[in-house]
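Coming up is one lone chain in structure tokens, specifically the form predicted on its own.
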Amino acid sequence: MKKLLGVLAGVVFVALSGQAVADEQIEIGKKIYERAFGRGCGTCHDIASNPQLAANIKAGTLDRAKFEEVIKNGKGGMPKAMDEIMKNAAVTKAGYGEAQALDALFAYISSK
């Protein structure tokens, strides 16, 4: 009966832990969200006649691959961004490498 406890706790505690990382994750990448550029993503992608971010992940017409092409490369009006979303307070502090900035960023925008 112990043991089974014991097992369950560690069950337990891993999933707890799991989701922690998530919520983390989610709050770097509102963190980026709100600040990149000093005036936030935002700015630009909650405006009706622009991408929609949210929607286009949801829909499956942006994908992790397509959404770090253009933040690595830039797309139409859109200027490169992984240098400026590097520099966020969060995402240094966190010590994310590029990958991990960039999964925060899209499990943020994925969860709007």
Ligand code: HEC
Given for the second form:
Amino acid sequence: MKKLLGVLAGVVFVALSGQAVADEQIEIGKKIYERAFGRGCGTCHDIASNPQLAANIKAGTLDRAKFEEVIKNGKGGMPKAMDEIMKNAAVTKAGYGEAQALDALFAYISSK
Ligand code: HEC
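Can you switch from the form predicted on its own and show the form predicted together with ligand HEC instead?
Up next: the whole complex, starting with the chain shown before.
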């Protein structure tokens, strides 16, 4: 019984810390989204004529690989954004690398 309780406590702890990590990731993603290029990604992407990122992710037309490709290389009116993302204060504070910063941004946009 004691052993079972220990296992259960461990499971709850892992579940809770997993949630805390997910929350932090989304919080950092939000800061990137709102602050990139000083005015945020939404300046362009919350306008109907430009790609609707959250909707495209949900529709399955924008996956994590394409997301990264466009952010790193730019596309048409879309500026290259990797350097800008890595300069974000929330990213430097968390010590995130490029993949982690992109994961956070993708997670935030997916949650919108
Ligand atoms: C100056 C306006 C502008 C800003 C700022 C901007 N984008 Fe874009 N973005 C565009 C335009 C325009 C396109 C469409 C490019 C094309 O398809 O020719 C685009 C395309 C994209 C795509 C591809 C979407 C798809 O479904 O094909 C992604 C992903 C993307 N942007 C992410 C971002 C993120 C994340 C940020 C903030 C870090 C950002 N953009 C900031 C204008 C902008």
